[in-house]
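The form predicted alone is given below as one chain in structure tokens.
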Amino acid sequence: MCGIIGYAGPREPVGVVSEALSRLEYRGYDSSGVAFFGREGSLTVVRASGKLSRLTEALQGTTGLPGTAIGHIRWATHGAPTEENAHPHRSGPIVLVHNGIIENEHALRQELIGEGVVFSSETDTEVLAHRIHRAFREEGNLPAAVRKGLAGVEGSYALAVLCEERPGQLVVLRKGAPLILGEAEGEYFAASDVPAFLKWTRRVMPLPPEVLATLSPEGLSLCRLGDGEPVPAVFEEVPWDPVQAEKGHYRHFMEKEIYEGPRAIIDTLEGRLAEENSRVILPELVRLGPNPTEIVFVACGTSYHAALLGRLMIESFSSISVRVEIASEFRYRPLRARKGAWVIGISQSGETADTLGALELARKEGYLTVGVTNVGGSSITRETEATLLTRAGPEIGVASTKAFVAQVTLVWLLALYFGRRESPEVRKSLAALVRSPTRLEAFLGSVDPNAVDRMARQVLEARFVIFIGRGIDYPLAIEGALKLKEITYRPADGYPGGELKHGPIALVESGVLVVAPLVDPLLRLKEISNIREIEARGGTVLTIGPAGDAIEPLPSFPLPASEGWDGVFLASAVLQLLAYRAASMAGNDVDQPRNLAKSVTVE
């Protein structure tokens, strides 16, 4: 969940790894560090609670000798979020930083104190530091330290470690966290994330788990961390621009973000419709055999809502059975599927460790397993039989927007995949996904800001905010409210609106905010039955859907006509809005709410 940035080449590095830094803010940290070898070629650590800010005034006119040097932001696990907890962290010439979470800890920690270790913060990353240390003073050689030092270790982590002795040398692996190399002239990156490094090359490669890689001005090498075997480096070009990482005109990534998504459809789309648009075609599960049997969605958060939208068109279009499982808490407990299912992976980073983990459980009981990404290279690529591409670009604000809408796209595409080619309906549909990206584009282009802020206000102003829906809505009711309380800390649950006299109805009264997608044609008249058992009993309804029939209210903000599915585009886009814009008169961190990662690779 925290980002680590490793620089070895001819450039001053603590410009590199700040501006680098500043690039993996979004996925979440409270405090920051550096270290880098000064003017006298000692190793220098600069660390920081709170905002990088804070650490780049306590760099302010500080250089460091080319060579090497690495970077981290830290969410808390171990320790609260202090300078002392901060990364790097030191034990005699090892300087390292960490993301993961070692299990065996406090173990490992009481024999480094029966050894007389003594400790200077709570983390279980100073662990590794006095590991690595004790096995440097007995080999004098920095990759076979790191590896005799991570012997024994239970857990996870990506690590980048620098000497004070061997000051040419970085050495970075992973295991289970994310860690992708960069290649240009004459020097080379390490990061948990494309973005830290997409201004100065698009050359990648993802390490793989338990490579150890040696990092110098002078090259590359790479060797399996058990028996210290070679590995060959293969880089590849991402399509990224690095223009997509940065807001432009926008004053968020998020609200930039959201208006990119026609874009996303457009090139998620692109290579998977043949014959003039009239079939969809997706080669990478041709391999896998026959259809499933059952489909089994894994995911998480705004991955687990597309995965019901999902569900809603897979089975509209086909006879197969799906079912859709927080990744969580599936993976603890026994897989009950059919012969022949497929268990679907959705994960925008990759590296979602609860859709890994319950990916694994999948492959163990012998299911074809399948991972949708926005990722190439991530975990979850090299994990599955398959993998299905989102195309949404890099997607930097926490809360996921333009992610999102390619997920749903991408399920979408998989429903017709999977749907008889000569029904009508398919056929409809598929012209109907064919134009969505054109009607975003305009939808997008037409929304009055000053409609969005009335609603954000009453948003605002509400004690508290219920989104509700049917069907199709109501994967959309839950998005509305978890993209609402990521950014604005406001209370929000989303129900199916038939729930409502289950039990939730008995919290409207006067001061209730209920916010209603109506894009589902077959349930309207129903979800406007439910509407109005809310304003009978004193709550407030904003509608968000096609006007038209006369027989319902006109919506709080129109959308224009849609046949179902292409509407779910429109009304995600204002459910987004909606929650940007109240963020935003709330003075909150758009793109970096707190307590929130954008890649949780920890349990």
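Residue numbers count along the first chain shown, from 1. Think of the rigid core as the biggest set of C-alphas that the two forms share within 1.5 Å after superposition. Quantities reported herein were computed from a predicted structural model and do not represent experimental measurements. What changes on going to the form predicted in complex with 2-deoxy-2-amino glucitol-6-phosphate:
A movement of the C-alpha atom of residue 590 falling short of 2 angstroms is seen between these two forms when the two forms are aligned on their rigid core. Core-superposed comparison between these two forms: the Cα of residue 540 travels less than 2 Å. For residue 283, a C-alpha deviation below 2 angstroms is recorded between these two forms after rigid-core alignment.
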The other form holds:
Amino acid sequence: MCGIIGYAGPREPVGVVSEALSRLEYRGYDSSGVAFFGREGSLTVVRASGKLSRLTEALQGTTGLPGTAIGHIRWATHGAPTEENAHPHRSGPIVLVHNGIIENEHALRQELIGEGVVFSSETDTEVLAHRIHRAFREEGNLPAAVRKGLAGVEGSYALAVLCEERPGQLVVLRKGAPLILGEAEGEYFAASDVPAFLKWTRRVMPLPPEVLATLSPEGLSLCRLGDGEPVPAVFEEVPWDPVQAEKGHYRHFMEKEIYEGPRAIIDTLEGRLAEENSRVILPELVRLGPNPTEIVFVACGTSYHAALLGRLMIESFSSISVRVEIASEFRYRPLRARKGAWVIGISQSGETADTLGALELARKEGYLTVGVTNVGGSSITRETEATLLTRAGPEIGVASTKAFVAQVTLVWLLALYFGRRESPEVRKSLAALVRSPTRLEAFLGSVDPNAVDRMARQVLEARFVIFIGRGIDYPLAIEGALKLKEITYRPADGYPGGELKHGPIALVESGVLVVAPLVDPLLRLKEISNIREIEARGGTVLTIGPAGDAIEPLPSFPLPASEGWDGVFLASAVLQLLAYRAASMAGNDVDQPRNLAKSVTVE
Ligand code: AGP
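Now that you have shown the form predicted alone, what about the form predicted in complex with 2-deoxy-2-amino glucitol-6-phosphate?
Starting with the chain above, the whole complex follows.
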């Protein structure tokens, strides 16, 4: 995901946009850029690869004419993180910044090349600049050119567009990616997130999807992208106290943390992708010597579920045998691992007594130990030979959400790290991982809360809820069951789909609800047969996954087609939102559910 900012007003624009970008830096950090009207009135673009500080250096002493400006901070999806691929992108008088993914970019690019357009970058964004430029030549009007240029474009976008021939006019719009307007006296802002302009105003308006806003120091107007019909502007004051400021516009920390999933992926990937995102580096592991002969994961709860996914991923790409152990069981058994094995403890808090105890046993038995944790300086970091930090940021809600997403990101990185770099499957998977934060953000932006609420009501009305899954859907199933149990207090359980006929299917009758994630393409047909067995016995099934082939019914909660394992992120977001909404409807204390603690520091 990337961060964009647009400004229209009397302030010096380079300073405003640069400061706003610094508040969006969490959204990406591999390149950045600004566009503003220089002293001589020309539309000037300045870009830099690398961290935002590189752009700040390049802008040293630069000022622009009051009026309009745009800025961008990038998390590369199409095209390497280079200056040529940095935003803003230009075509003739049109200059724009973009967050999102244009799904039909290739076809649009070929069409433009056929018309003689010469591209200067590998990005999908540049396609939009050329299309809007072509439309501007026909329309002579910037809002009309943007509307025309976007006709036929598929995918997600949040855009801010300037035109050298229309100084003082800034056009912004979104579909699938977030964009929020800010209004102050005689000035307007448009940004990917509120903190970008909170310094100047608390009056905000989330821009509705496919509504085009034209901002200028004189005012703003909104219209529907499709037919140009006017849309009213409705701003509201965000009255944030410190805790609320922490929660932003969310009711609970858990909800906010679900939506911070994309950020958790980006921050966990930071510094671990090299050679233009084509290679995984984990410097923390280098001093452990050669790769392990075996990996033993030890963890509890949600972290254990992430470890189960790690096993599937690592064994997909390397010959390393992986075991996954419940820490509280593991620590009281003899440790029979291969010589040269690594014991890897996964723990969000880094303080879970059982996980620490399991690692202590491993160390005593002479095994190398690694800690995967979200909390720097926690006990696990001091009691292992190496630490791999997930960077989800502080997770306040007891039910783990963004930390789980960060843990899955990290075990996916481990799979790629141990995998053969030249393998096409490894390269394809790495590309999918790099795109996953943008895809997860676009997906979260498209989720219909009413659809989630409908499922949540079914869950609350059910006598019992069973989660089933095979392959990568099995850890998702038991994670979904855990989320539901721990915050709704309703009975639920998760099983491997293949285990149903060995007993649990006896539970199935009318009133029993089955939830089935369907993101593992390899076992989907077998999962569909499990679903039919359940329906034949009067059970109701809710499926969560991408559409299958024609013979299959559409999933109850459709997901976009997966790229690699990013379906795990999408499906877990639905399972997290399902538990969250059901618990909210039940009136429970979502962030601090009964009987639980955020960190179980006792046995
Ligand atoms: C997850 O939602 C639960 N809060 C719980 O299962 C948790 O994952 C478990 O206690 C392990 O905690 P840790 O990751 O901090 O070790």
